[in-house]
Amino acid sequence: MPDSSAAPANAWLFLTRAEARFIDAALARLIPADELGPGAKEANVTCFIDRQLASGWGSASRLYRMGPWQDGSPQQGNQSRLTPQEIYRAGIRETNLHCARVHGRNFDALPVDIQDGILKELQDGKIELESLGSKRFFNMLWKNTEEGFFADPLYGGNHDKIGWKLVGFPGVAAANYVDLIGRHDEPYRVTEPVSILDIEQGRVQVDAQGSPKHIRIKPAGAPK
């Protein structure tokens, strides 16, 4: 997998600038910034998706690809002959063609209410794309959006650990979890979540085994 920490978020490894604009616009609607905090666009999820597409996952390098190509049940997963790279490239291009034909502009240039409608139509499979089902394209985009929003920042998304802070996830497990096994219904909150990237870049203290030392926020009245 490419080392996403070594490249800035706008140094695209696979996406074109136009494709990145499409994904940025979609992310801003799928997980929007609101009163709870920044959204997927601010978390650099476009960077995460780009890094994944540039990897072996994007080219389906470890998947059997000799066919036959028939739609299976939902439990059988993706049965498409297309690689993730091909799904994204065709999905973005053909969705933009639909938007230009119906609304006169590419997806990223449309008002947000129309963008919401386009995404809903993709989700429901109501937009006819030439190369693939629109629902297949939407499902992959949505799944990767979730992954990039909550993955370790090492992989390019979840900038500033936005996703983790939103849900209160402390990050990489600390060794002192062992001391807390018997404590139930007690929130485990930290001043700052710890990522693999934090450890690799020496931004947090670790113990002799390499486990990070969390700075914990203890609830009032909790035992020491």
Second form
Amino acid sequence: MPDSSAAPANAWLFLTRAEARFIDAALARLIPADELGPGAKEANVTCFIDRQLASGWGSASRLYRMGPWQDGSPQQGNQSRLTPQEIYRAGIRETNLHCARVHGRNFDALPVDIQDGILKELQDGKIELESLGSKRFFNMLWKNTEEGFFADPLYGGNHDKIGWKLVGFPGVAAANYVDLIGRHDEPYRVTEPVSILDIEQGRVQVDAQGSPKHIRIKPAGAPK
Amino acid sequence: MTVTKLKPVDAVVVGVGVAGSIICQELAAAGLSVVGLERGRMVDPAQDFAMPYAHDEFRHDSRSNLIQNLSRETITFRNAMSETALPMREIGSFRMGECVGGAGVLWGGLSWRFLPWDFETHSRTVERYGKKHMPEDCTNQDWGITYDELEPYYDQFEHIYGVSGKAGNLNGEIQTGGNPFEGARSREYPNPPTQATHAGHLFGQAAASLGFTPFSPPTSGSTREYTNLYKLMLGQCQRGGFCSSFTCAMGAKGSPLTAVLPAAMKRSNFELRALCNVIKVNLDSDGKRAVGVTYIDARGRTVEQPADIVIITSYTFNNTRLLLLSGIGKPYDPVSNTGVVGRNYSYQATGSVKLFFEDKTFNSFMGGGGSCTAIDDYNGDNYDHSGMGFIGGGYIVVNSRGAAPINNHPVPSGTASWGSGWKKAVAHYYDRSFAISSHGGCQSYRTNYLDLDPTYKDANGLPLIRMSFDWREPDLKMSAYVTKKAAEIAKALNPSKMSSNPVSGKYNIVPYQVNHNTGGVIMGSDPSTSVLNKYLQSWDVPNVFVIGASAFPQNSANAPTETVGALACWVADAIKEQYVKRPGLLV
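Having displayed the form predicted alone, please output the structure of the form predicted together with the partner chain.
Next comes the full complex, this chain leading.
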């Protein structure tokens, strides 16, 4: 069995080491390791976020970026001129300044119950950050956490398919569910979800059309 | 600025999506020289959506590069005329396609026909309930075409896209197993209906126990291998999910790329030019006749393509915008209630009920290809609206799309939004939950409209389209009513937890809702209230045709694609059989 208790060591495309420590610490609270298994930090979601920030997405390459800039109603959506790179950079720096001012330490060095409180305040927009609303920073961090936890491992997160194993998602679909979709009382579960990375690295057999061959866990009582 | 002027062609088609591809194929097959211009890139399904990459939720859904790149062009939005419209800076409520095939590459496959009522909402409402029943400021109007006139073209589209379903009304006779409320069909669907998923099956049982008539709605996720009207082969849907936002690796989803363009591309009198963005329809000196279009090509050159017929087949927003930028038709003014271009923008009001169970699992990741179970009892005018304060309705449906996990990990309301509590609920309910949607229509109102934004520009320096839109009381009442009916069916299933979410409050452009924006270039029988006649031909410039959901005077509850496709077949026939022989207004 591969060791899924720890994310692999990373080198960073965009994040500073201090920023990576902040994100690691936040991920460990957002989707914690617990009795159900490893969480977002162990799934290497920090690596996912780093790669996303270094991509075109990180510099808002597909967003409308022309002015004039002005605030609108909530229904009109995001009107911030900050790119995701700028949101993370400012959000982390300014949250750490807040933590140092109120609690005497950076976020990642605080006890977990205080970290939980800080994340809740960010989420509720209750921490005054200088450059942006704390809610916007939190929402982006949380959305990226969910993405990195459930996206194919080829993007750097969902290490060892931790997210997929948690919910029972089989990954890349097998060739044919046509005969199975009507078997309503038969949960379809696989011994190991299949990722694109698994297929490209030759760990999983595929058929002529390129669909993976799942190894199913036979439901109790099912015919062999 | 140097303008390259090309050799004239018979017809130039602006936007090669669901409507444009059919027009290109039909006119080229009739012998016309046709050029299709598409602002997006070429897509090669065998490469872009090869296995296993076809099943990459993050690439194709979360970060799709086949959705409009807003850095070059977006829309602006406000809820009310008293507000300043601001640009939609990121994708949210709806997703406009930007590639050869358009949003028709990315669609989910639901292939409903509209109800006969949808084409005559105004006159049938007045007839059944009296004039007073029409909501205040509602600008609904009849289409100028009836369901019966369009029926042969629905049938044609279904045999192009290989639609799978079960007839509910064959030539006026109600059929067991189909939708008893549908308009009369001339023949069965080309392919058999989808099999119900576990969730769909339970929903169907509960609905039937309450006296409703559940059925499998039509879909373009082909249930068997099928050779279509253009002799193109569609594969069999494998029910593996990854449909909406994706293109099918099995070639089972009817789309411009699978069902139409490969036929058109074989013809020497058809040329498809990708990465060509049309910025204007050029008119002659008296503005009564189009002489061609101007576009910017991939190298940034300004090119003029002369043509005898101009057919505009892009999305709702750009169909409207191109007419406004070209000076075709009088712009709509909601204050004086005059003019037509931009009038009757509409959308769809879609609510949902979420159900959570402890003792049932659903194999939620299976499905897709339009695997749905639905009832139509509360759609259109299929039920009595006396004293209700609204018109129209919605269909109630379990749509088993195949639960890819980034977008599908629901938790009951009251669950912690992150942390161990959230994680436990996600792990437990991922495969123990489903949703029942109340998929509602939306009426048109005087101050819901499109025009050119006075401030914001696209990358070419041209004004963006501005959307002014909000929900109105009757549509909110409709959503509350139909969602309540959905909740009654949900309760019969005894979920351990459920939550009901009708459309409420102000229209918000941020959360994803539905890709069914309509109106702006509407058809009708009166030039003072419509841009197009019943053949989708401009009243003012008769060699311009504009096809799309932009032509709908108000929105049905049903997905628009099949009706857009049927209208394209209808217009292609009108051009081939009438216009070419006798150019000029067809009405």
